[in-house]
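Encoded as structure tokens, the following chain is the form predicted alone, with no partner shown.
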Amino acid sequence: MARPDLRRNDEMRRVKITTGYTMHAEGSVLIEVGNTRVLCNATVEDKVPPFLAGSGLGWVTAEYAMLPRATNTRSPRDISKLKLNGRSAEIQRLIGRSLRAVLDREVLGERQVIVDCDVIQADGGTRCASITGGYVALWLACRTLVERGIIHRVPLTGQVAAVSVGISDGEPILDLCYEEDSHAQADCNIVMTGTGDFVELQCTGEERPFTKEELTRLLALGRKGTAKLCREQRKAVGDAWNL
């Protein structure tokens, strides 16, 4: 069956990524596949969790919200509830730790580098856009750091892009947006490295189980999906870029 955007099984969604998005940040990118929009600022602080104090290591961590009318209807900020919700929780753990996968911490220093991750619009695959664009803002913010003369060159040993797929209608597809994710027998959160290594595999059977030649083929389509989004993140940097 055709697909809602009537894209190929193996097409990804539009990508645009603009940098310098926000005026404060020393990181800031907005991200943007298909319909899902996603602000990623990336900021540094002159210290670390307390347990890495003294030990001369950085650290990247994350926070993921979503506004309340990214979705079709309105969800309640979490500080009406006092607390964290259980989903974002878990996607800002993702996040920082696909960022980190690629973190050299000694070159870093003992400073920390938070990534705020804003859902303005959602139509599927948020964490993945959040781990991707906010990639892109944590290397502009390391780029500020020597440029500024603080750290000698940019901490990042490669790059890290994520991407959904999952099977619809028996078909393995890639990016889907939220219509294909809502009805998915089969859906998986492909994180990986510029150099085609995984990061971390979320992969869950829906409606049915899946078979290995099915995940196979969901893995091969992930990584075309995972390199097509490190070219648009070196697309974004432009010739800035020193990996």
Given for the second form:
There are 6 protein chains.
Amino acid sequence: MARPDLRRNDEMRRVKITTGYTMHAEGSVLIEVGNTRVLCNATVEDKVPPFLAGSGLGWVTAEYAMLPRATNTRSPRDISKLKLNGRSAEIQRLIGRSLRAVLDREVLGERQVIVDCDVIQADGGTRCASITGGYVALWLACRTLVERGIIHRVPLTGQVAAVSVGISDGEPILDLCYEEDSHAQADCNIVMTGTGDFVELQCTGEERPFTKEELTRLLALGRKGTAKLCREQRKAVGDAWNL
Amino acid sequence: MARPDLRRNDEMRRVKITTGYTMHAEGSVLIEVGNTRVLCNATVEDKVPPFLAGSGLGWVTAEYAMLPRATNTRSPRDISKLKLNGRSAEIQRLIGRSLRAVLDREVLGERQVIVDCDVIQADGGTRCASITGGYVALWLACRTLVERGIIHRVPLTGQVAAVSVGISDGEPILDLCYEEDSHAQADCNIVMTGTGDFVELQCTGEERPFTKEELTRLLALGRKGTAKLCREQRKAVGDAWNL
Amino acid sequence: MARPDLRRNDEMRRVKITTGYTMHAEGSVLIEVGNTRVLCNATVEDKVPPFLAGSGLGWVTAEYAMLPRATNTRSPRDISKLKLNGRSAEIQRLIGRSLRAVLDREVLGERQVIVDCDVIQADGGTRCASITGGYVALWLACRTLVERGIIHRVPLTGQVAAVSVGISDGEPILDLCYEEDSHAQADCNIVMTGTGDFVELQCTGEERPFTKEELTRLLALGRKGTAKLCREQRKAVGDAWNL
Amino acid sequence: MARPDLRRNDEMRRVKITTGYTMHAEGSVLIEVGNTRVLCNATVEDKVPPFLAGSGLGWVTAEYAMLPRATNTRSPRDISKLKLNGRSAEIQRLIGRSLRAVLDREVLGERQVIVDCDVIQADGGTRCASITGGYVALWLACRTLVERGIIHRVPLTGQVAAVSVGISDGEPILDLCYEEDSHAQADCNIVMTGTGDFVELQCTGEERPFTKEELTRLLALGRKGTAKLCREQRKAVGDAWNL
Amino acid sequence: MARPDLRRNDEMRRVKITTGYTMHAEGSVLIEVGNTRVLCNATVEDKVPPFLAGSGLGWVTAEYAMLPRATNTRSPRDISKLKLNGRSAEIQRLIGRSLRAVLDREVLGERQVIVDCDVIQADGGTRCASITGGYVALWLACRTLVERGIIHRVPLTGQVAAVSVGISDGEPILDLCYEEDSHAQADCNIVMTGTGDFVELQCTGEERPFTKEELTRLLALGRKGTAKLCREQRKAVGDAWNL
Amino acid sequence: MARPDLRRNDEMRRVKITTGYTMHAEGSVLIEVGNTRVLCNATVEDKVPPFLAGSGLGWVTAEYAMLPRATNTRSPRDISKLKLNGRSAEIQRLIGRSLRAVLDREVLGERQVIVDCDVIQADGGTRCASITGGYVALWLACRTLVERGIIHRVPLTGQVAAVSVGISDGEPILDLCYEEDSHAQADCNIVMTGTGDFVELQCTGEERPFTKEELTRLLALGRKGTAKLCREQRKAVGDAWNL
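Swap state to the form predicted together with another copy of the chain from the form predicted alone:
Following is the full complex, with the preceding chain placed first.
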């Protein structure tokens, strides 16, 4: 059965990563994956969470939110309910863990980078776009620190990118748009390094459990997608790229 | 004394109003005034606030927020403090009042338009940009209702636009950027109709009171700025414009 | 058309300012303007907001609230909704800005005065009464500091008072009661110094925009009203008055 | 040892109950007990709590709060902490239970009276003053309902008043002011009917437990105090009094 | 009329106090009184509330909560409403006061014990069970401090236990289960020391006031119940018991 | 290297599932996995979330919380911070999704089961224990509905159980205790059906990414563990078991 935008099952949507999207953040990126658009701004702060005070080690954390009309139906702002949306809470923990997986906390030193991922427009895959774009924003913020002579090198041990894969009409497909996502039988978010190892893996059977064989096929698709995303990340940074 | 960007005292920054900026909202606008960028999305809902239930009358309300890194220093999200920022509360009430001033509540009928103004990047004048861009988003959402046959005409009795004016080094200036705003002796936000009448006027002496003569000069500047903004609004809508 | 209490259009309601109304506050005032009654208590604290720590400069801030049954219909307490009322947020920011306009922050030194304005009974003009009465409470608290030898003079550079004016049935009127306020075509809150300059000006067209000519007539009424209120402030303080 | 204001151990402070203190509430009372001043406003609402919907029975509830500067040191407002003060929570539950003890819920019918007790100035005994004054506000609100022909008689089966008693320097004393309260060895709040029965009794050993004999002496003082307060309640209402 | 479980009017339900119920807390107790089961965990912290900082004195505080399905109908968690339940607020203040009544704050030194009382299953009398069990948890936590050489003796001046008594069908009864509690004409929570003095007394007329004679009979029952509970407390601690 | 409790790498801790642990819930289970103890109570409610109203379909949701002293250091209650713990938010969403994976929503009909998972004592694996025990509580609640004639069969299409696996010192191990968990290089929570298919898979590289080969070995361990847990679930239910 054809995909809504006629892509092949192993084909990603168009990816566009714009650096320097806003002017205030130490690292600022707009990532577009098809119609999904996420603004990722990385801020460097000189204080760390209490459990790291005095340790000399750094930290990376993330916050994730959707603008009220990023989706087809308007979602009230969190503040109007006085509650952080449960889905946002789950996603921002995932983004933070993923980025910290390649962080050299000693090289960063006792400072914190906060990566704000704000979804301007949603069409599936916003958490994966946040990780992929957030990585570039983090890299840029780190390079700013290097350029300012505050740290001696970018404190990242590798690349991290994420893509969603799923099973639709029994077939594994790569990079689901919203329409596909809402009808998938299984849905995985795969976070991988530039060298093809796993950083985080979250797979959910939506209508039914999934088998080991299906998982194997999904992981292969995920590897293909994240490899492409890592290339896009390096391209976005351009000649400045190094790790 | 020269302005930071060498503008004349009665010169506005470059204004750009992009319609259809996001795909889900009934009316979507990105307004840029110099480096200030505000995303204005208008959402139509079929329910009204309790005090209007059963009245047959419509309502327009607004919400305003800054993305955490819209400014030079990161601001924590409201939800992290569980409190709506006092400044945001004040501003969104101003936006709502300003837009309602030209609303024909009977023609809109018993439905509500929520205008979300989210500041992507701030460099002074965000509340005025929100009113000016929010007006276009509201107009577009109304036209969507007309096109869908839900109402018979755009329920707006005129145009509304806003600009900031202030006194800097003793001289009245138009459309203050952040640097100017933070050193101004007086600061006014002037909301006017397309016919040059006042919708709302908020003037504050920052370091010292201001005189009646100064007020008179500020109001003249405001009229000039809002007239230009009204032209930009009509230009953004293009041939579809009518009221 | 006659006003509900048969006042002339440029006539204020009876004003009564009672000093020393409660016994604990450094400055305590009950202000009555017609049936509107606001308790203004000024508290001196030895700490300042974070952005002033170590600066040697002082600060004045205000909080505003209505008792639940100050109005015709009972309003739930903010705490029952876990949200500061948006109108209160807007008003308390206005009160704070107005009082700071005449504050000599160096003479006050690194301490803060909090002016609590609690509306006991509301009949229109509560924000203006809060500014006018709050000014006297602030003055009294400052004098208490002088009497205790903590500062050498009252750190205020002038007087501040506020009055509402509006357009009713096409005519400008002074000091609107609730009934007038709820039917006015325009509504201004005018905050002026004892010397007749503007501290803050907030004018809103309620049902329709207002013209420059109407504004001019409203400002003249405002000047008359605030001049009378400044006389009442000095009378309330009595022989101790000096600045 | 002499009491701060030289009262006898079994002597109450001056009590003053002013009815009709504010103009909007169905029942409004200012009660003063020495320097303690509490504004009690009773509001009638046509809806009852969910557990009574459709029962035909009425309800009385209470809310209690201190104005920020009712006390010697300013207390932040509940809303600034987003938490109802624990002490206020405890007290307003006590007030509500005490007033409901004499409520004829059938005669009141399916409506609710909310008694707001706001402490203008505190000098000990504010919860007891709230009960005593709140009772009069409730009575007045009920009479308003009778006068409007909504119910046929005041739905109260008797009077309720409250007084604090305590042990100071080993001696039982009546109606403690703040200074006495803060040094008492035991502290009781005694809520009684006009016929001398107990509605609620809350006794706390502050520095040490208290004995059965001490309790007996405290209860006798409480009976004396509440009897006087019941006389004051009737006097405040005047000729209209009936039950 | 017979009690639901056929007890005599002056007979308590079966009491079981299990020490060391969980492994992490400094003092951990499960108390069962009939079907009521409360887990009481005492935690020692090295910091005290601000008002005691630097005083060298210690503090004991308590928190009380019901698990959502401790009762017949599920109660939403406090966090889902963002409000501490008013009944919980009242109860945890009572538990804290009761335990502090026998605390030697100097011997404890500048540290705080927090006694968490979580109701696993409720069948009446949960606040009294919390006090009785919380006392044992507190004692155990203090002994842990002694064993670790941090303080030289258990800083408690006596025992504290609590029981509910009430009037049912006109007869005073001891230790009410939920069914009895919900139909009682009066309901008292009596907190007493091991030597039979009062720590706290809270008596409420539920449907009608109660008389002095009824109170006297209730207090006698309370003394009997708390004496038994004190024996159970000592038995639970076993040979280690000393004060 | 030996495990703290000398288990083999593929050996689970002792599992004990006690049914009917509390008396009020429709399904009540205490699950113990080593020192980890979680109380799982399933409540049936006759209303469903708004998005299912009128659909005839049922829903299962979960809430997860730790008692304050379930852990080595006391955690403040969520209500004291007015925020649902981010980790709890993430976990309760996982529990809900896992249980819904085997729910036949039509057979359940338009009612909701809420599964409350409260951690009494934590020693690693609390989310997996919550899923495994929560499943039994859900099954019991469903059977209660069958016994009451409300639905005709248990609306579950299979079993669900969960176990944690991880890499410690380079070796995959099954069912990590807290000490192991805090030093693992990778950590997976594997939720499987009784037939060995995947319901949800969450794998995180803690200090480093993990490889595909490591994942394969971890999944095999997970299958072994969940198979054992499914046997324990059936044993706990006993002869009543059927699906």
